[in-house]
Amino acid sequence: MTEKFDIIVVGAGILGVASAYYLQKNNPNKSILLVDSQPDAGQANTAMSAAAIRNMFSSSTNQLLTDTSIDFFRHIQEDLDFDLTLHFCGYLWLLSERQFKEPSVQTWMQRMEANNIAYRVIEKSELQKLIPGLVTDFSGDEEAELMNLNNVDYALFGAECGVLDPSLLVQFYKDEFLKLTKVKPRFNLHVEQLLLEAQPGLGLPGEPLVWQNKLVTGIKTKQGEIHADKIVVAVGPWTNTLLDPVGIPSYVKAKKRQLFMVAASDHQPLEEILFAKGFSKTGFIPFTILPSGGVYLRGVPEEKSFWIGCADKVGRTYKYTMEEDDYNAERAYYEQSVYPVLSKYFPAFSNARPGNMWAGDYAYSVDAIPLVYEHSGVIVVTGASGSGIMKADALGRITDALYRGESEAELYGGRKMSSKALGLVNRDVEVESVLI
């Protein structure tokens, strides 16, 4: 059997919802298809991300992505009452001193204050005040020497910065585009290949050949061909998959990041930690990014617990394809990687072991800036880097205006950005240098 529509979104994750909604909201006679290989819409690598929102980026571009991003779920909450578990706990950096004067942190603060990022310095005597048992100096200690582990003299606390429910965030994007459309999504959908054919077709053998114009003109499934106009790609470690097979780039590579469950009920230190009301209205811990390691943790004050992540380093094999294995994490990384970071800087975790534990990739590109750019047929969204969640709303609306032949998105607040500005060929962004 072999369909028509105008549009095909294919990946129901984060990306391909807002993109999805956008595109529906803004050509209500166009005939979209959302589809996706998992059950339901954002259970896949949305569903194992740490869900923290951040606009402290170095890059301009980044910054406002997130920031616009921000508003509109705070927007969502506090106005259209629809609840996303939105705290804004902030977000927290701990830095050696060396590592506080180094250019690009200093530049990356010059941005922020540039932009109306709002953020504050913190020093040693102050976090010593406010996180009871954290550790700031290694002095004297050979194993924390060993480790390269850093001293903790200064953080950069973002109160505009927080968590949220993704689960929630996807199920308000897809509320919203099924209001629209008459087109059901069609999920347990494993997409095979993109159709590339030639335009227009001759007939000949081997079609579509190197002299002949190309387009993707729709996707194979074991349910056959579904066709379309435009093909939208939102499928984050999967991209290439996709684009590979078809010869069209996207310069983009899959990372894997853990997380761990570590219960702090019962735990008097551990919950002291946890609580820490200093500094915000939220009363718990910001979400906190040591100074080595790339080791972060995440309170989680409904369920009493830090979620402890670490995303794959130097030494960790890149992978164009998503195994399940991959949504597994491994204990021994977290005993023999993370555990022992966590521990030297936060005591009150010595001895302490996940309760659970889950993984997932990531579309990292090589500036650290997303991808939204139209080739051959296909509107490709990919290289969120880590933090697609919190650029969803933004990268939502520019993937629209692309689609509408539009020179700039309108983001949420009436701030625009340049529709083309994250392509490949007039790519106009600043390298991002502030990652987990």
Ligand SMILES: Cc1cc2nc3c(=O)[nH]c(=O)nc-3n(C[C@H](O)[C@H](O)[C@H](O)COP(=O)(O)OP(=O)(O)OC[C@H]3O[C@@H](n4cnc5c(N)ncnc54)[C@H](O)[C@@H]3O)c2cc1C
Second form
Amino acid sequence: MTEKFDIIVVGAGILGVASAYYLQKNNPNKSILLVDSQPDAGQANTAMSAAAIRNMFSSSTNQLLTDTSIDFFRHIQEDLDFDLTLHFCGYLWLLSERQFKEPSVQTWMQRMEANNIAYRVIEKSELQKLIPGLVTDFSGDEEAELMNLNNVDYALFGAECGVLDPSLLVQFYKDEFLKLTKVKPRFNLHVEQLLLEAQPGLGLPGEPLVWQNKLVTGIKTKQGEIHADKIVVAVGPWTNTLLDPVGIPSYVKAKKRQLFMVAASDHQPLEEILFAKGFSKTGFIPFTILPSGGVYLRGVPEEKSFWIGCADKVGRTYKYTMEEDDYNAERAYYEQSVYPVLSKYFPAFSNARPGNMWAGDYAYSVDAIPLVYEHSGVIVVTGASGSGIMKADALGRITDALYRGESEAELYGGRKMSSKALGLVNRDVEVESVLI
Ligand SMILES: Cc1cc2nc3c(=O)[nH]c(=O)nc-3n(C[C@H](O)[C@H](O)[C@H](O)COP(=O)(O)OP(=O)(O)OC[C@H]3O[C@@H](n4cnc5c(N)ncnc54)[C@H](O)[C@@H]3O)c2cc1C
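Alt. form predicted in complex with this ligand, vs. the form predicted on its own above:
Below, the chain from earlier opens the complete complex, with every other chain and molecule after it.
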């Protein structure tokens, strides 16, 4: 006897739990089994995230996905009284004059204006007052020139952006899902492969044969096979490990991303940066992206620390799938690549070394826009390209709309998106250029 459900959701990261919740909410009579190889939900890349949220993207697609998701996160915290430790500290992009005038940045600003995404331009003189100890001019600094460091002349500041705790967000969707279902999720359950079967099966050797219709009808695990009418694959950077063996296309590649925690306590100049007061009511520094090297910093006021990250591009290997040791951060990478840039812009970080560090993978799509599509009985939701927390609510709703055969998904606040816009075929998106 094999078990049978209406839907199996494979992967209980943020995209899996958000999808499971909306599927159950809008299909109350369907039985949905949520499975993950980890001991609980949200323990893989979702837990490794910097958990910053922004609606400041260059593409209208990502703007819509994030703007509506962030509105929903605000609703969870403010109206439903579920504390996500959501703080609207803002996002701050530091830019040189040359960067500011680049066509891509001008287009980015125009699209934000067209789509009512709030932001403001801050000039250097104001920035110097807002962030104590920020170096804005490297004239005459030969080392900085060698390192290709850009001056800081402007910043783009988005007040509707901030940070939250991803484990609480996962908890919210998981709790809401559990309220609606009698089917207990199964953790510590690794899906070894998707079961592809001929439709109808004729009992011939070698099925499914090339001339037969084929459908994924279930999953294979160490504890046996489990069948379902629809399988939702929400396994982030592991997408290819399940789709490749059955020949379903996915077009995502994984790239390692790391975070380094640097304590600000007991070091007055760092505390002054951390608690930079002038940007928002939160009284701490916005998520700040330096104009060189892809280095960024996120303030964590609760633990009086910074999380420092870097989105290294060329030179950092793309991988096809994610390996176990991808969770180990590299101290040498901090020392040699990140720290030299950070301490040039913020000399207060001189000699500051990470007390803790961790890593995970981004699942990049070709255009840095997520993928949600149906193929051979599987709905795939993946390719969040480093910003899956902030898009999770919209992606959960789109997955559900696709399942129900709706042509449009209604996002939070009533705005709509075609449920096929994020598909592989007739993909209707603008390429994203503002990546971190
Ligand atoms: C260092 C870092 C910083 C980041 N910063 C941000 C940020 O500031 N803001 C933001 O929005 N995003 C950020 N991200 C990206 C964000 O974490 C991801 O986009 C998001 O977590 C993707 O969610 P997911 O559910 O697709 O993947 P995951 O969280 O990886 O979930 C996939 C799940 O599938 C399970 N799984 C995989 N294979 C199988 C299998 N065969 N059988 C059973 N289960 C399986 C895994 O155990 C896992 O739980 C960051 C990521 C990293 C690594």
